[in-house]
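Encoded as structure tokens, the following chain is the form predicted on its own, with no partner shown.
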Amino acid sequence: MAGMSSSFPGTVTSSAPCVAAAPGSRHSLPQGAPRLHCKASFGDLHATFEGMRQSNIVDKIGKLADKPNLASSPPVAYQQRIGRKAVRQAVVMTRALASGGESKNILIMGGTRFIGLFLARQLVAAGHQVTLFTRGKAPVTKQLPGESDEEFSVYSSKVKHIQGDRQDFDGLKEKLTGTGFQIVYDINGREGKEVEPILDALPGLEQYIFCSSAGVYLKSDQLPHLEVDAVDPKSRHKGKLDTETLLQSKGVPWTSIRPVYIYGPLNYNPVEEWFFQRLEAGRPIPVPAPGLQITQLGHVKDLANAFVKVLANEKAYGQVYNISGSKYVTFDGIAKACAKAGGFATPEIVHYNPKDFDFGKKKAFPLRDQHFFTSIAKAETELDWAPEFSLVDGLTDSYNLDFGRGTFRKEADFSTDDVILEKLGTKTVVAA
């Protein structure tokens, strides 16, 4: 199911006595129901869930997580019976009630615009107070394609907005002191210079959770890329570095995630939209030769799972996280993936040296020419996460939700491509 995780926790983990929800919470139980804070296997939650409104649901889904072999989604005719929406309501019931239910106070730096707009949708739904710090330029909430006027609505209804200007620090510590903040999701930050005012501001911090990139890592002829991996100190992404290094010098309990090359709804990079451009176009598709470079898509729904993943969890605490898809993919791989996402006939791939050409400052492909690959394997271990989506379901999702409805981010530009084609004597015979 899109935009959940791919596994259940087998028992609640925290060795706390049992505790009362809070009143009011948004996931309080009737009275005299006690919400479990201690050990106790998915199999025993039901009692926990008696008078909620789906609590037969929520029955349901956590005996099938005692199943290994149905643990990574509920069965399809299942989810057709009682309804897919219904299924991902109680799921993120069931597991804010596993974590032990507590709603925290947070502050998405961002949140208006790709990874944030569905980080904070998942934050919301697991009954967590969010409150977004962007500059005010783009409308605080946004509908999603395929959400409907009703989640839109009840989502627009619990965010919390702070407007304001990051990069002016004596104007972030002033709107951030007494706020009370308990967790911080950085998802635009560049530089560590940045994340000192809000250090300075919230001083009871419980967490800061950072979105680095996987383009830290040093140019290497090893891969996959592991979270222990030499970093580059001239990477263009060093002020995400110099910011994991802040944090880990200013003692507060911080996770960082750095993601690969990420794609889906919305996205404001030109990953998949170049290349769904020129199939919609009915163009050859210029690949730098020979094709065969190795790298890897993450959709962005598993990535704010990850970010869910990592809140309040201890052993994220101090920690670096590779996310993205499960699977790696050649560049010829990402055309053809695209074209099944789309429904397009197999594309007509051609490839060129780029070293023929001199483009200037465009970009004629939008991946680095080279192998680029991180192993995700220590976030599927310790943070019992696992990518929802396969390559092309990812890209299925993002074509018909997003881009196969024309809602381009960019207007398409195929200069470059006609000086290669152009070059490489290849015609062009644009679809009708």
The other form holds:
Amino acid sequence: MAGMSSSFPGTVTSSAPCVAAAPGSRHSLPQGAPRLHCKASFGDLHATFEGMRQSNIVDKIGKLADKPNLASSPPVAYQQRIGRKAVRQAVVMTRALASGGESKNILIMGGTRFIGLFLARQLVAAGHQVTLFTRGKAPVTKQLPGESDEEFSVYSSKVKHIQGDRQDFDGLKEKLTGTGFQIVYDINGREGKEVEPILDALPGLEQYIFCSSAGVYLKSDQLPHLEVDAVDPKSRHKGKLDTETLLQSKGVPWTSIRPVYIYGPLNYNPVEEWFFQRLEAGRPIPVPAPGLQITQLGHVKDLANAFVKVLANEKAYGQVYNISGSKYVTFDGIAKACAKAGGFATPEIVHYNPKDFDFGKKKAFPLRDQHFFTSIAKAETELDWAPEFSLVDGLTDSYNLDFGRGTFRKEADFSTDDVILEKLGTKTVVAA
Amino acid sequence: MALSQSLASLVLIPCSSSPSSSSSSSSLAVAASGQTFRLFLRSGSSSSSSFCSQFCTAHLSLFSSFLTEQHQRNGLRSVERRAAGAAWNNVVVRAAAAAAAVQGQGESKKKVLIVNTNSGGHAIIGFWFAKDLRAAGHAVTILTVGDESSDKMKKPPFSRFSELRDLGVETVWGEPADIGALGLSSFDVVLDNNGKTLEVVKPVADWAKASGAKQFLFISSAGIYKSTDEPPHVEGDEVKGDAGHKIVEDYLAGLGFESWASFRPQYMTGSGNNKDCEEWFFDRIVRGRPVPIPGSGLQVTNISHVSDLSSMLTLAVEKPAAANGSIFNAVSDRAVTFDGLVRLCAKAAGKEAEIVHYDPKAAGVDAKKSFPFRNMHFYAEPRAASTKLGWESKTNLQEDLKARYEEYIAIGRDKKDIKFELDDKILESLLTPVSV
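Next, give the form predicted together with the partner chain, keeping in mind that what was shown is the form predicted on its own.
The complete assembly is shown below, putting the previous chain first.
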């Protein structure tokens, strides 16, 4: 399933966002209406309109010409009825869409915690209309570290918000019905069933962009993971996999992004935070032996960038992309890179065998004790995207804007470290 | 040798031509044994030139097998003696090359010289590269270091060089230091798959430049990359400053070839391999012995099928502008862990394998001798080849190992009496009983 490209009939070759509904899909025309297949002929505009979703463009054109809803009219009569002027205007709009220049009405599920914070800003800056759907637990807008007052003011004046609990499926559907969002970025979805109310509420949806996870890949002796690799139906990220499968079955144009470990300012997952806390405390860093397990970190801003690249990008329809850093890194390497980023001396790394310990529910190390990394070559080739941050540069960004300023998400807890160090007979060095 | 006398005349190979299509004519001057043969070719549409190419290739295989019987196998001088008899061979080869030159999208066919090492892990590269080049219609000469009569020539791939000659590859022997005196003609492309130091490559590179080669390719090594905490090794990463291969690369960059490139391989598998790779694992698995793996077994390395290298090299020959000035990691697109490799070999053999981890120091063994691969992450990715040449890896390690296992059994290596002294020492240090 991973990497399967959907073949939407008559998908346009330009980057126009509208895609014809797959026959039989939930996005086909209302009952009684003639089914639009992309070979619908609009006279000499045939080529221009090929692949356009009728209910979207045609509705707009209908409004332009102040004509009744044309969804129920046979395509052939369309041109005759609305006249040349409206058709010309439609052509103009088509060309704007084709060049990808049109602003989109975008819904972000999430947007106030981590990835969405950066993504929403990039989308607003690109001229799109962005609405965040959150429970409102976190402030809808909060100035980011490093963000100027002016930037923040512009952003907070433009971004919109819908308050609600996405787990309340009926409520969610009700709140989204009639909103006309063209694009959904689902940043915090976990289970397939969470997608349905959104799709039900937004029949005009042009693209559903999902934040999945490289955690769906089946563990392998051969690496890196490529998008075509086997996935693990029993993984902890089963819900992400189910969501991808469901999207594929629904016929809506969808794109899935699979990050590995995300890092950057405001990270709520203790990836770099865990290392920085030990470095700041002058403590040795306990790493599961042998310390040369290879993993991959990706900066959140590079991830947000990738999300923007897939927007209305026809190449990305039905595709999954691994998005992370350009180079991989060993566990020992992360410790050293964090030290460099924060201006610390080379850390003392202590290797231990996790099997010799029972920490109960506590995690002694923030990362999976295995090789875990992906190739980002597909995204680089197809999306014209590339990570901008090298590991040390990215960790420096995170340290300077967040963890090095004394801010953190999780209180430092060295209890498991002490258990390890005591058993290994290593003296701890506690900073004065 | 009487054949050469019969060639002292104009050779015209007619190609079927469609009168309406545009025709181009190629004329080649072939010098051999002091006589000049001028060869004219007229080709029409691409379909007719492919016929012409097939026509020539048919001639080629006929005469090449004829000439094989004529070849004398006694070293350097035979090159000169063979030159006369090989004149027709050369002519037909070039005819095929020229014919193919006008077909397709105007891709020109090249005359390629492979200077090949006579032993070691890289020997197999020249063998496969020669075959790939012939399949693509290029003319190939492979110069193997040393003497044709040497004992080294009894091992693969050299023991299979008749396969190359059957394809029209010219096989010659000699010393690269004397390359100018071997009676070789000039080539469009020269590959040095032999030298590890400037001392050995310089004569070849200098001669290639002086004799007008447009493209120079070099087989370097991914072993020159400095070890890193951030794998994989990618082109452009720091290398060890004193590495011989690096010094060669720098020298080539300054020689002024129209196109030059360096290829850094890792470990290879494939039929005709001169050095053990997966055999080390099969030796133990097929005898039901535990497989001793140093360290955690999580170390990753890259085992590529040699055809990935030959396809990458061929692509560089066909896209010299794109390849120019570039380092290419000549590896497949996947790495494998040591433990993972044991599992893949076991699956290829259809047997179970027992992995035993050990610390070389504690066991009192030198890991360089007790294990076939560097005891560390040794992992490069072929990023330059993908982006610059549009190259794609075809290595499927599981399938490739299955094929290699079949060969392993076919030559009876599973019955070979092998002493596992170091293994036994390791196992003893771990007090692991070995079931015989």
